[in-house]
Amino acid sequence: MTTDDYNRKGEKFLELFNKGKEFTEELLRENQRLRYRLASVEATGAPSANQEEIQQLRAQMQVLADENRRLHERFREVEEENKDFATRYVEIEEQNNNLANLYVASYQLHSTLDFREVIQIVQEIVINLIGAEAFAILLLDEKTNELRTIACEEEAPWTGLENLTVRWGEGVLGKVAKSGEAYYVNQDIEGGEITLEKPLAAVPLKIKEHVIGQIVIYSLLQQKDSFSAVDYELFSLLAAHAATAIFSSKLYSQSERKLNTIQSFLDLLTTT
């Protein structure tokens, strides 16, 4: 069901409530009129004709009471449906916001080929959208087969992240890099103890099946208790899109440096 469908349903509920309110007020007025009429007839103390009218009035009042009871029951049902509708509406609004965040994050990652800017964008996504407080971004050094920190945010007690080094296949982080499978503490560690080697989350940055780096999260912002559904979507986005953006910007930076070196060499030749 789309947002427009829920809007139409909300309008229908509002219309039903308004009609119900009018009908209830009418029932109350009619009930009051009958009660007044019944009291008047009983007060006259007339014989059988009045007794027959009294019976009719009482029967009408019973019908009204039954209708009022039925209406209240329907109101309770509608109220429950309305609560469910309101909950679903909030969920849809949250999903829409999450989709917007995912779109913005994806767009930002591919908006530049400057390596430093790409890393800065990844940091902003991890901080602002995921809500990480202490984390490190690691990149694979293929010469040494180690992952080293290229950017980080440190908060006590998580210090020394700028010097974090991970050997391929060793420990939790090394195994994440080797397997290419993301790691989350609540899935893999009993007791939930967080250490440098066993963080809250470790997300490999992959191009197809080739791991080029890793995002390691150690703590979340104070107002955030745990990862949400959209966080896992962001992790999946980062695993692919951030990896592509980082790899492309790194290649571009390397090629640009080489071109500048060649151009400087050619300039030197032409001036001699």
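In this text, the rigid core denotes the largest set of C-alpha atoms whose superposition between the two forms falls within 1.5 Å. Fair warning: this is a prediction, and the values are worked out from it, not measured in the lab. Positions refer to the first chain, counted from 1. What changes on going to the form predicted together with the partner chain:
- The two rigid parts rotate relative to each other between these two forms, and of A156, I207, L221, Q95 only Q95 lies at the hinge.
- Hinge angle between these two forms, smaller rigid part versus larger, from C-alpha superposition: 16 degrees.
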Contents of the next structure:
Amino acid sequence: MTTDDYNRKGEKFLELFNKGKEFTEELLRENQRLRYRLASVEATGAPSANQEEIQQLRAQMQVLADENRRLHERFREVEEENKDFATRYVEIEEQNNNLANLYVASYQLHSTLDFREVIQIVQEIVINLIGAEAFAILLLDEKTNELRTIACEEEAPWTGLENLTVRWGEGVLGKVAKSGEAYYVNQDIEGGEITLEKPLAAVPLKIKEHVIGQIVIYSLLQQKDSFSAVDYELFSLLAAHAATAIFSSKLYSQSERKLNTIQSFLDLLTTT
Amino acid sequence: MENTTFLVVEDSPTMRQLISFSLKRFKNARIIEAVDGVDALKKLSGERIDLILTDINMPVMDGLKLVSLVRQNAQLQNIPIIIITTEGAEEDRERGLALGANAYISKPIQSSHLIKTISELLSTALG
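What about the form predicted together with the partner chain, after the form predicted alone?
And the full complex, kicking off with our chain again.
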């Protein structure tokens, strides 16, 4: 190797060394710049790109959480409304059922002028719609001022209903007839045992304030524990409608009898 | 459950009317009435019936006999039957169901309960 070769190698090495030096200086400058940037970021507290994203996401999460809470509240409200509607639906169903019973009862009571048929219909209503097992229908005999059984349904131990006689104003039944106010044992402050004189219910049959009889109930069908709301409505309906139906059918049969008598009398006159 | 034909077997006109009134909830329901078991069998021979509602205590032929005869008849045996009666004892219920009734309802009836029972039976019958 000649001296020139050594010189060329030395120059190349120097050139490399200078480039390395420049690179090192550049790295030091960048390092310093980053340190400065870091220091300034730490000093100002400004978020980095990631932190901004995190904060945006946190904000979105908060919005979603609020929305979720709002929806939960709305859901609870709707659930409450739904319960209210369900309750209302049941009430309307019950009301519908009650109205159907009342409609059918009044329709049937006024469907005939035959006295026996009217009594039969009253019995059907008391058995099928109210659910009575033992009961009696009493009518007032204005001559003796006594109420007497004209129809009944007996079921042990309730026997003797066929021959019930009640003096106007005497005992529970007599007082019901006199006052025109219905009697229910569950509303009786004295309560006590059910007897022939103190039944489960006694409903006066009234035309305006004029009492013509009463329906007396002693026991209910075994599947029925007590009177329901519609039963009291039916009792009110029976008190008025059964009374007019019984009264008008009675008048009709009496007038028919009189008409027949007069007709026979006229026939007799014309033939002689 | 449209265009359903019901046969109401009941000797009491009041109950027939009340049941028929409840059945009008079914769209285009056709209601045929019979006053006892014999009358019901006559109506069954001339009509296509989808469901029978029968009382137990009736003159001429009672409801239990009617249920039994319907179940023995090849043409009628699949018709759903509901017994509606004042007889509320458990043994009466068991007897009615054992004879082939699909449901047993004690009087006084709740219209909503009757409708629910009928809907369930018709759904089952229609598959």
